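The chain that follows stands alone, in the form predicted alone, written as structure tokens.
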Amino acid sequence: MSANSTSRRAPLLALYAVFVFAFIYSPIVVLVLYSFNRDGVGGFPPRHFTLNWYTQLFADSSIWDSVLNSLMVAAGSVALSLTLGLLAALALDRADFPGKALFRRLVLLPLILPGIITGLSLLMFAVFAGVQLRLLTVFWGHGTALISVATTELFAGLQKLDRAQEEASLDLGATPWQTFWRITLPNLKLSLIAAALLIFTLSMDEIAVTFFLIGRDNTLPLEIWARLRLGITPEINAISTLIFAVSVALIVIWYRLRARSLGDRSQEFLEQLGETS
């Protein structure tokens, strides 16, 4: 009876899934189509396709200056957040100290707070410290706000880690530092990559914190937002299409690395099983 009801529901669930994905991705498809539309934005479907908007985009120095600024801030945020997030995750997983439960909850606070609150509080702190607003303050703000992302991802990776390998390394005479570099860190590779990609993406997309901490130089989201105030242009559609393509490429790279890592682990397990038998 339950099998028959499940088979009857399957087509409805599939149709529902199609509608959901169409609702999510239709705007992206329209954006990509209009980036190739010769007549600009307006009228659907586009009738005349061209690459002129991409030609104008690559000749627009202000756009690429903002892209470079965003890349520098995102790269610095990844380095800062992963470093401090790894230390926080190790403390939560390996150490016992007073207030550990409270610390674990406070680490998640930047994920819960609205971006405008985080940005305003960081601005007030910068003014109090007498720091001039520039790209360095944006990097500092992004790195601070995204530490919780790194901590959460790396703490989950540490929870899944096989501690027997570390114990065996220590029993064989390796120092704790050698064990960390040769055993712990390599086993956290997937978690580190996942956290880095997520932090990089969130930093590239951040507007609220950036708006409060930016100086004279714009990042890419603020450059796009400033131009949108004057109206939507196909050039903005073109840069958005490139951002979407890069995001998809990063996702594909992540899944291939994950599949390869899982394949290597399966192979090692089979080899160990063969040796045991």
Second form
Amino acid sequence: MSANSTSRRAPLLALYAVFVFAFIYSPIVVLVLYSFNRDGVGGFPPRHFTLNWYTQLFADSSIWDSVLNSLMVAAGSVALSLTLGLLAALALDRADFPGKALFRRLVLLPLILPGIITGLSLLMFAVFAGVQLRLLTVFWGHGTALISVATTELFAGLQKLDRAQEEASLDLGATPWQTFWRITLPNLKLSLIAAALLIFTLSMDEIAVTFFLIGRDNTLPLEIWARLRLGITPEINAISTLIFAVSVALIVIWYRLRARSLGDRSQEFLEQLGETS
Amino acid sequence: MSASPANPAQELPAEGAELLEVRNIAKRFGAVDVLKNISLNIASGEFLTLLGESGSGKTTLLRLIAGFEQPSSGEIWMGGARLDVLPPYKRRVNTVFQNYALFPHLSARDNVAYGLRVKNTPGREINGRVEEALRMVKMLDFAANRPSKLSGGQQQRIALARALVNRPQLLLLDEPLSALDANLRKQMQSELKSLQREIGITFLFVTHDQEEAMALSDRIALLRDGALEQVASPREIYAHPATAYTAQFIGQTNLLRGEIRGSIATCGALRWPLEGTDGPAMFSLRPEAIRICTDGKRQTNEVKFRATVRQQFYGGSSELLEVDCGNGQTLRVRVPARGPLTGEHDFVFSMAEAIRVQE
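Moving from the form predicted alone to the form predicted in complex with the partner chain:
Shown next: the complete complex, the earlier chain at its head.
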């Protein structure tokens, strides 16, 4: 209803929106188109369709090594940051302790901290501790930097949880431990999956922190970056197109899950709005 | 539900024996005294209702007994043992929550089975007892449904079954019917009452609805601002309210402010002999205790007064009159339905019906 009246009143706004979206998305469209262009990155507009660059890409073992590295780091980061993030979120949601405000800020700080700072400080720590740089240090960097993302997501999930359910569980004779596994965690399932997807995506394309902590093995973004120094190749366009496709898929799944986890409550909220108005 | 012989600890105490004792319980939240020195006994098999307005502390008292809150001072005993020192999951007490708090990710059957599962009850026993509990609340046909697929009344039944399947010594019910519409509420009241008689479990029921309390309870404990105003059977509390607050909260009443002097009670135009020390006094006189006196004669134990009918509210079987006794003193009178009424009439009431109450 309100959307209708807005578009009627402001036709310029629609035009403006088209320009903004064109500005944001046309580079990506060009990138995708060129990944199918026989003439490579030269020659506009693209004239001949080809899958050659993809064939070349699939034969390129160093790219796939870096993809595997990235997947391992991302999976590890998800596990680490979800575990620690869940504990931090539980503390923020339930516990009352001196210094809680400070704790909250410290946990959430990495969210706003520039990656360069996080990366540099972790590098200095690694050097100081005499740890050799390799994939493990990258995993360690991502995992710690992304705890704050996990904490935020899971804290929001815990806040939405109906505490009466946990009381009901205790009331029925379940210990706090049983209650956590049988009631709290299942109710947090959607938040956990959403957080995992988000963290996975963020870890997959992380550069700043990775750059400081990487050893001999490259992650995918660093491999791409290294190759770019030798000039843009259509192969890079092809792998970027694939990354884009996977990211979009993950974001769509994440969004759907989030909408579903909010679904029941937003419905209730809407009904309440209807009653009061 | 018969107690399982395999578990003698589950034997219920004899009917009428004391089950729960609340001793001088106080609860403070910050600077607010939510409960002030509450002492209350509940007998085994009893249906006791905690009645009070919102904010009177009735839900807090229930949560103290369930173990979700700790008392600031005082003790709670059940069956001869301290209860308030135990965590909620070690208390032989189960709760039916106000909004049911069913587990949304479990089917109705799994909701009911939950309490038995977490206590590692053998699978065969679980099946039997869950079946029995579902049958008791007439929900066998809906056992496979998730709570979101059940109506309010059905959720209510599952919440009840989920609590009762554990065979608690004491069942706490926190305004369990408040979310239901009026017709369904009446029906559930009657089912709750017969269920309680049938299984003989002690019910501690919280409500703000005085009619519900009157209809269901063996005894009512009326709470006001965190203190017990009166504890008595519904009939007793209606017939003999101890305070003006009780008289007004439970049913309708006329509060007569006056005084006693020289063994005569005087409240405006009303005067009757009453033994008592001289001084101000207050009386509660129920509207239905007053009747129209058609022949002008009164019995010796009755008080007669003349008043003008100002308003008449038709109520089907009865009507409520607002009458003016002069000097602006207004009384409400409930009489059997008898058609329109105007002008001056004689009214009488029995002296014994004017109950002296505390302010």
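Not measured: the values here are computed from a predicted model. For clarity, a rigid core is taken as the largest C-alpha set superposing within 1.5 Å between two forms. Positions refer to the first chain, counted from 1.
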Q) Taking the rigid core as the reference frame, is the Cα of residue 251 displaced by 2 Å or more between the two forms? A) yes
Q) With the two forms matched on the core, what distance in Å separates the two CA positions of residue 18 between the two forms? A) 2.5
